[in-house]
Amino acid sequence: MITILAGGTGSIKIIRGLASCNSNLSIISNIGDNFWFNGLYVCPDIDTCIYGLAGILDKNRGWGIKNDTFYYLNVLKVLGEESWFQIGDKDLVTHIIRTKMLSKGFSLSEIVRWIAFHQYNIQNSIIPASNVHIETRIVTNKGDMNIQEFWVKNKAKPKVLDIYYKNSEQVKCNKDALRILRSSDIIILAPANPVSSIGPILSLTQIKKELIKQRDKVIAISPIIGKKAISGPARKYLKAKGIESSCYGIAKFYSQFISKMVIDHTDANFSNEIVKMGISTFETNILMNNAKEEKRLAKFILKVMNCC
């Protein structure tokens, strides 16, 4: 069994690649960017995973459903309501169903399972890191705001002073996530933002402790090439948390619970320093610009972990 910790638009690429190579794949999804918008509970990372595996993801934007329309959003704008978060009309249905099911007492896990399997026939398990709401908050020079307000509404322009995960210390992780981690042969940390996409999952103490126990099975894929993030505002977040923007910095941040790391072949100069931390490195091209490259990187990881 393969389990991947994932979040953000970059994760779905390697998820698709792994799913094409191995059907026994489970995804533990970030929930830190979940938020309420116009009375609807929106789960961007979970939905990106569902849409990506269902083959309906808008790959140009990296989220939402392809060929969607935005009549709902345009009417909201005309009426003077909040319209800064880009929810398409097809995408809207997912949020309505989720919110309705939450109001009836269903857990987030049950809702995700129902939407993924019954609506899209997805065979892979998609597991929210917790069934209780936690929220990634960005402390900026313009105030404390939800990550979506920072990234989408304010276009990541404010200066980032700190990042924290509201409510995570009081929240228990999803028991299914722990069960999956304990029974996995391989655990992969997706090439996602370590602070905003993987960080909220790690903020759940039980999951972090389990990863430490399973360290020999854990491999991370660097989300950084050189000093630049492959996508998103990672450098701002890393700087705010005092993490060096390089594969070495990411390795150091993850060093408690990873034993292996895949880095870009252009970052070979970092290998020796990473190895000194007790982390084996494997070098290849980590960019995934199409399905062929997604599958190539997935096969590389499985080979490293002696699974193909």
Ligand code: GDP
Contents of the next structure:
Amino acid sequence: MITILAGGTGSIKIIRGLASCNSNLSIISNIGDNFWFNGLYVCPDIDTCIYGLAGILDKNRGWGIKNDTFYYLNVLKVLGEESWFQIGDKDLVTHIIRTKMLSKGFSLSEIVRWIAFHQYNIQNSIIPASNVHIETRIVTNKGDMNIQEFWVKNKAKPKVLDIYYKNSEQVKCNKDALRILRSSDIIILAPANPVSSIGPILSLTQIKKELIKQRDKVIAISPIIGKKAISGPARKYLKAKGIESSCYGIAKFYSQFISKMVIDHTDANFSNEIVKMGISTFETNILMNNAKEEKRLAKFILKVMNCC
Ligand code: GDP
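Starting from the form predicted alone, produce the coordinates for the form predicted together with the ligand.
Entire complex below, previous chain first.
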């Protein structure tokens, strides 16, 4: 069994690749970017995973459903209501169903299972890291805001001073997440934003302890090539947390949890320093621009882990 800890746009690429090679894949999804918008509970990373596995993700945007329309959003705009967070009309249905089920007392994991399986026929388990709301908060020179307010509403313009996970230390993780970690042969940290996608999952004490115990089985894929993130605000967040923006910096950040790391072949010069932390490195092209490259990297990981 393979388990991957995942966020959104970077993560779904390798999830698709792995799912195409191995059907026994479970996903523990980031929940730190969940938030309430216009009375609806929105879970961006969970939905990216569902839409990605269902084959309906808008790959150009990296979020939402392909060929979606935005009639609802445009009407909100005309009415002067909050419309800065883009939700397409088909996507809206997911948020309405989820919010309705939450109000009826279903847990987030029950809801995700229902939507993934019944609505989209996804066979993989998608497990929210916790059923309790935790929130990644960005402290900026313009105030303390949630991640969507920073990234979407303020277009990532404010200066990032710090990042923290509100509520996470006292919160229990999802018991299914622990069960799946304990029975996995391989645990993968997706090529994701280490601070805003993997960080919130690692901030849950029980998951953190379990990964430390399972370190021998844990492999990370670098989201950084050279000093640059392939997409998104990773560099800004890493800088605010004092983490070097390189595969070495990421390896150091993950060092207590991982025993192996896949880095880009152009970053081979970092290998010696990473190995000194007790982490074996494996070099290959880590860019995934299409389905073929997603599958190739997935196969590479499975080979490294003696799984194919
Ligand atoms: P978010 O929730 O949308 O920010 O998505 P993730 O955290 O899952 O993914 C963002 C991270 O994935 C960024 O740090 C990117 O550098 C990384 N990323 C995006 N595409 C790729 C890729 O093709 N290969 C690798 N190795 N990393 C990628």
